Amino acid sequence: MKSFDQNYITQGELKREYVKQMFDAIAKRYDFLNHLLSFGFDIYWRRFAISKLNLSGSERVVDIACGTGDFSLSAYRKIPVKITGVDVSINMLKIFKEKAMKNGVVNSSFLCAEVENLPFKEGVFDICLVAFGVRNFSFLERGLKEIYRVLKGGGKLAVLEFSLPKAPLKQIYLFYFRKILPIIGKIISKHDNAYTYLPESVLRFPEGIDFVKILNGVGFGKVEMWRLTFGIVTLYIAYK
């Protein structure tokens, strides 16, 4: 495992390998840490996002950077949809598959692949979900263009991503994010760098209106945005 280097966050090829190894290493403790470090709000964030998609049950859904699948499983629990999970971490996908079987999910598939080179034809999916994964794309715009390509006309992209709250909460949040979260994450995940990478990647991500401009730039038209839990997370829904 490579040691943490902030340059990995912006250098595509290095970042891809770093992210893959990191998530393979922490996969078994990933769900527990998500719930613990977010104080359980991650469950609410996903449910809120799914509620805004107005699913009918006939949709084909692709969950990009799916991790252990909580986003698309949240959609499936609301109404059964056809799920395809895509991630670079094979260990994350194994856990996703196990959880899908336990939840009685049918019409699901799991693929180890990079978002910048999706092995799908154009216009395959109705919905694309990405929860806390766009900041991990090796090449952000290239990945978003691939998502745009595989969505049907009228399809939707739902992105949940961390963002920065406004002052005075911002100072408290940054202290927790930079000082407390990495320590807890390291102790539980047994990984030296994963929860140091997290805050650094969030701080470098072009959030809010800057991300909306990028979505527009790769082809998405209307983009809706909701800031959740005092602004520590933002939901973006972009329409093709």
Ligand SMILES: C[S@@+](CC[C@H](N)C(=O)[O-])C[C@H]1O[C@@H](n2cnc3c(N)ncnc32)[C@H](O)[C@@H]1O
Second form
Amino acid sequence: MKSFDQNYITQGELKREYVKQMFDAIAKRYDFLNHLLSFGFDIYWRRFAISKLNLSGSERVVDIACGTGDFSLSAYRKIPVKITGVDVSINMLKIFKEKAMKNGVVNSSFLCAEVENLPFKEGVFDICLVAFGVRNFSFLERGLKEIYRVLKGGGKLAVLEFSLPKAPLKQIYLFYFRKILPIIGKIISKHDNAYTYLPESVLRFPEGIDFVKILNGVGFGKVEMWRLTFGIVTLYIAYK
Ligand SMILES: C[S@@+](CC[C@H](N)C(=O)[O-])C[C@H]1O[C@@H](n2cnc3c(N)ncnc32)[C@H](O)[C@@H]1O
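Can you return the structure of this protein in the form predicted in complex with the ligand rather than the form predicted on its own?
Next comes the full complex, this chain leading.
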């Protein structure tokens, strides 16, 4: 396997272009691979996150880095909320749109935009969802500041992101994550390194208390945290 260019996971313009092109290229196979490589656990992780938000149905929800929309759809299935999906990849958004129509979602809009520069006024959303997105932001803190800006006072940000389990599971998991997953991902997605980018970007990402500090740094007050499935994924809920 070709060595992976570490510049693609360093925040900046190069990462922005790489990430956008990569998700445009793998969009059609994204959902299938997501469920396969997570053994279906991704469905449970999003559902768990939604259950912690105690939605009433009247909220305006923005799904940032929405991709093919599974986080929004999980919220909508629980209770029909007004959804705005935002993503840099037009191909991922197209699939979300198709899925939203199939699922009879009303009151939804889809925007091709980057989190670092959101085309919304201050304080318009009650809830912001980000599943497996923050790790991909071109500029993490700039993106989180924008999310903070567009949330209403008292609004909530729910972030799901990969993290690493503790020993002794850590070694077994890292073997799967760094050796097995990229091979299966490459064969099915037909993309040279999208599934090498995945573990590399996770290993680089500040998880747990380090991410909580970043959330506090951009202005969020209370942050709650749940480690799911042996710590493979962490849910953060941050309050404005
Ligand atoms: C791993 S996918 C997650 C998709 C979806 N949230 C889910 O739960 O499956 C990451 C998504 O983040 C989007 N993305 C990456 N960087 C972004 C940015 N700076 N602004 C907006 N979207 C971004 C990608 O295009 C991609 O669709």
